[in-house]
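Only one chain is given next, in structure tokens, and it is the form predicted on its own.
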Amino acid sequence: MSSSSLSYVYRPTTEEGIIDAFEDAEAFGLPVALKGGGNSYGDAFQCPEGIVIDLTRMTRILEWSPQTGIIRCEPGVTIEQLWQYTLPDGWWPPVVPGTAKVTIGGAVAANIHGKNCFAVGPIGDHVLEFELLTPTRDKIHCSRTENSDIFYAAIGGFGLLGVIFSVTLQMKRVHSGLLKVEPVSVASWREQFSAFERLTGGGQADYVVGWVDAFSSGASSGRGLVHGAWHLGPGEDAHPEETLRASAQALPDTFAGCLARSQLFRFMRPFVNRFGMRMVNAAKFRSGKRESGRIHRESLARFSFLLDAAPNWKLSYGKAALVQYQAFLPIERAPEAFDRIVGLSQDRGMVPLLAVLKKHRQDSFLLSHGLDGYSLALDYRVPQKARDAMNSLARALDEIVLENRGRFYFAKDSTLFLGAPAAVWGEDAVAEFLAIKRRLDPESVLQSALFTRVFGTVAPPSVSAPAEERPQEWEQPSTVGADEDEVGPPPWALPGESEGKPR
């Protein structure tokens, strides 16, 4: 809820449909996004006056193998589809985002990471091979070893340069659908590393993932809970057969017997400020060091998903925005300079709510995010008043991140400026990826926000049709949480005017 734009939407359900999209693009001159699941925090999928082509149609399962655990889909797929079909054959995602509503697609062009990722790397690690389609029509089959250019540069691309219309993966065999986890709280960001080393070190824990509470500070900045996770192996689970099932991993529709979790976001709006958060955050470090060592087992989707345990959480921000703030950074780099983020943000006084920390591996994929070393994600609750700070926020983060040799994550980010990919991959990737976009998007029809933001503005394809034969059915841009004073005038508004018509 950061930022709005309003586009034509494409929702093909073929091939066909798709090239459709892409003619109709290359006819009227129209720039053109990808969007999955709509999970990015920020501008990925937006399209401002142009095409978004929405893949959420393209459900299909293609080929599944439960004998080698090898399955073939399309883009829209989502990770809860894929597992619901492969967990009862004893198979589970290699790696998931915290959200089940995350598509195939879209989890591939972002590259995500998951509570693993220090153990296994980003989804890119595990996909065998995909078929892009490209703005000129072209068909290109990619893996390691065919296109090896294109696959490493498409993974974590953000369909800068064609849509993944399949996506054969490699999934988890599992023998459970439980895990086994420890809860560790900790005191200080000396003892938040110090758990992460420990259970992630000598082939330990399978998940490991961090919560610190961003308002301590001091001796006890850092604080939080620390929670590794195990898979069973075979024997541990007594009833495999029935915790394997996918509906042994659903979650109640009510939240203690008597709250529909759909509207969980209502109760929470009230502590969505620093005054309750700060209370909650308190109050999670206390019930954390009661719980602390005591091993229990979880389902798998309790314990990966826990953004879906609340349906339309993010509408609790109200007519706030929400910015996440991702950085990664390297192992010895991260415990002092995550401690300078944190302090900067309180000193800013713009506390993040909510803070998570995760390990991770390096990769091999041209614009990764992934490094030997950490990252952590911060929620601000951002009102319409703070935007400026927020950004002024923002670029001083961008500075120390930049400054310790770290990254950032497309998917997380809506505040990065131009020429940020050169700053943080160096000129030369930025250059390959810029000339496999060339040579594969020639006109350069794939242009989202993020890309135009981050990277620039490129001339528009070429137009064949005049304006006003376009279509002339618009979506809305999303305006939730916020009255009309907020939204301000619609984004196709000509300077000086509060109302306006597509140009």
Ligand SMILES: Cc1cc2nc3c(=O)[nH]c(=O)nc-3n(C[C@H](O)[C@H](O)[C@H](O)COP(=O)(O)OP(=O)(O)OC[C@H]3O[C@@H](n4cnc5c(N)ncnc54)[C@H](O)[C@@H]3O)c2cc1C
The other form holds:
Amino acid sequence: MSSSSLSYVYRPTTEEGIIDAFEDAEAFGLPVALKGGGNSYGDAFQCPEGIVIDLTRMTRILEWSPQTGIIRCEPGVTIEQLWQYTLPDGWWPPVVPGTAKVTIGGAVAANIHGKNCFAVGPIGDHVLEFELLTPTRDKIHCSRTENSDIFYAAIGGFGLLGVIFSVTLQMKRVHSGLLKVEPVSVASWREQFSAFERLTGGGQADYVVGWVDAFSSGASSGRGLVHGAWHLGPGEDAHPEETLRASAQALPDTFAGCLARSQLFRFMRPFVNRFGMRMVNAAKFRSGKRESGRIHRESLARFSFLLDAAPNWKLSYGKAALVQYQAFLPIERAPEAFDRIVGLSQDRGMVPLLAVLKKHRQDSFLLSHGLDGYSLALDYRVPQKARDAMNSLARALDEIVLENRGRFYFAKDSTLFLGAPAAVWGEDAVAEFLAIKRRLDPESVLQSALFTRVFGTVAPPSVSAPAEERPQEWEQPSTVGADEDEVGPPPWALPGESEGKPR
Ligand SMILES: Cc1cc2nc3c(=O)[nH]c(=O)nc-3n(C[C@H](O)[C@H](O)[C@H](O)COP(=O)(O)OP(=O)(O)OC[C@H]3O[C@@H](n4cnc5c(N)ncnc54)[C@H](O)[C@@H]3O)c2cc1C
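Let me have the form predicted in complex with this ligand next, following on from the form predicted on its own.
Full complex below, order starting with the chain above.
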């Protein structure tokens, strides 16, 4: 809801279908973006007036070993389909995001993190291998030892190098469908971070997540509720055969016994504004104080996928856009920088309605958002008339993040500026990524709206179809995201190759 575009959408079910789409892109000179479940908060899967290859119909589980927990599947399999398939055998995905509607292809392309990132890293750390189908129709087998440069670039490469075609993943052994959960009420930023350090330190919890009341200020700034959760060990669950059943994880169809979950967003709508959410946040903080310390058990799905309990929750934003801004900061800089980020949002009258804190660890992927530190994800409700104000706030927040050596995450981004990748990862890392792209996608077929926004505009592939075969409306693909004059050399052009292709 933060951006929209019109595209030609292909929904292949086979390798041939994907190849057909690439052939059409080549024939008609159109750029291509890849789409999984469409859960990214910005334009990572969009391709205005180009082709979007939607991979959600490629949902086959290709191999599964209940002995080793190794699974190989097609990219459109969702996290939900994955755990429903493996949980009865005692295996759970090693990393899950806040919604189970994400596909495995989208998860690997974004290198998603979960509430256990501080301990186990992002999903890429659990991928054993994958096949990448490039726009040149090559299928490349990638692992830590085979084509390892592509392995470390395509995980977190946001679909810019090729289609992640099949993924082999190591699942996590679990002995129960339940988690032991401890809520901890915290009255300030200092208490937030000390609860995290305690829960992620000795006697380490498996998962930790913090909710922050972004309306709080002064001494109570950063107040909220932290949840730590532990898997149950062997023998701790008296009836694992029951709790491991997929049906035992299902969320009830109604909320509070009467309101259909599918209609919950209508009930939420009157509260999703500055005044309503100030009340909701204050009430949540008060109820959190009562809950604090009461250790209880919760199903894996309920703890992990809180927002799935209210399907279509984003519709509660009405006509306004939902802009998420997630800042990643090194551990020693995070407390002060997050306080500044929330304070500046308040000063500008744009208080995030929801704020979520997580702890991360560094990983080895090329353009990774992961670092030894914390992230704060902020949800802003942005009516059309406040878009400029949001963009100006985002620029000011970018400065705070960059001056503190922080990072961003494209899955959550819709505001980052042209040149942001070099500012975050440095010129060398970006040059390395673009050199790999140049090798795998020499015609720069893969160009999502995200790509042109942060890496720069590149001419789409040249038209190869004879004029009489081109559909009328494809005759002149309009300039997307830039004036014709602005179409320059591809950012990976070698010296001497400075001419951008004519559109
Ligand atoms: C409610 C909610 C909670 C979330 N919580 C978290 C969280 O806790 N942690 C987290 O890390 N993220 C989180 N996210 C973000 C989400 O996990 C990522 O955006 C993820 O990439 C979405 O996957 P998708 O299948 O919907 O892919 P899409 O959003 O459709 O695409 C994501 C990217 O992957 C690329 N892509 C998709 N499929 C393929 C493929 N087969 N091959 C190559 N590239 C491909 C696309 O081009 C795009 O760049 C959350 C999102 C929502 C809506």
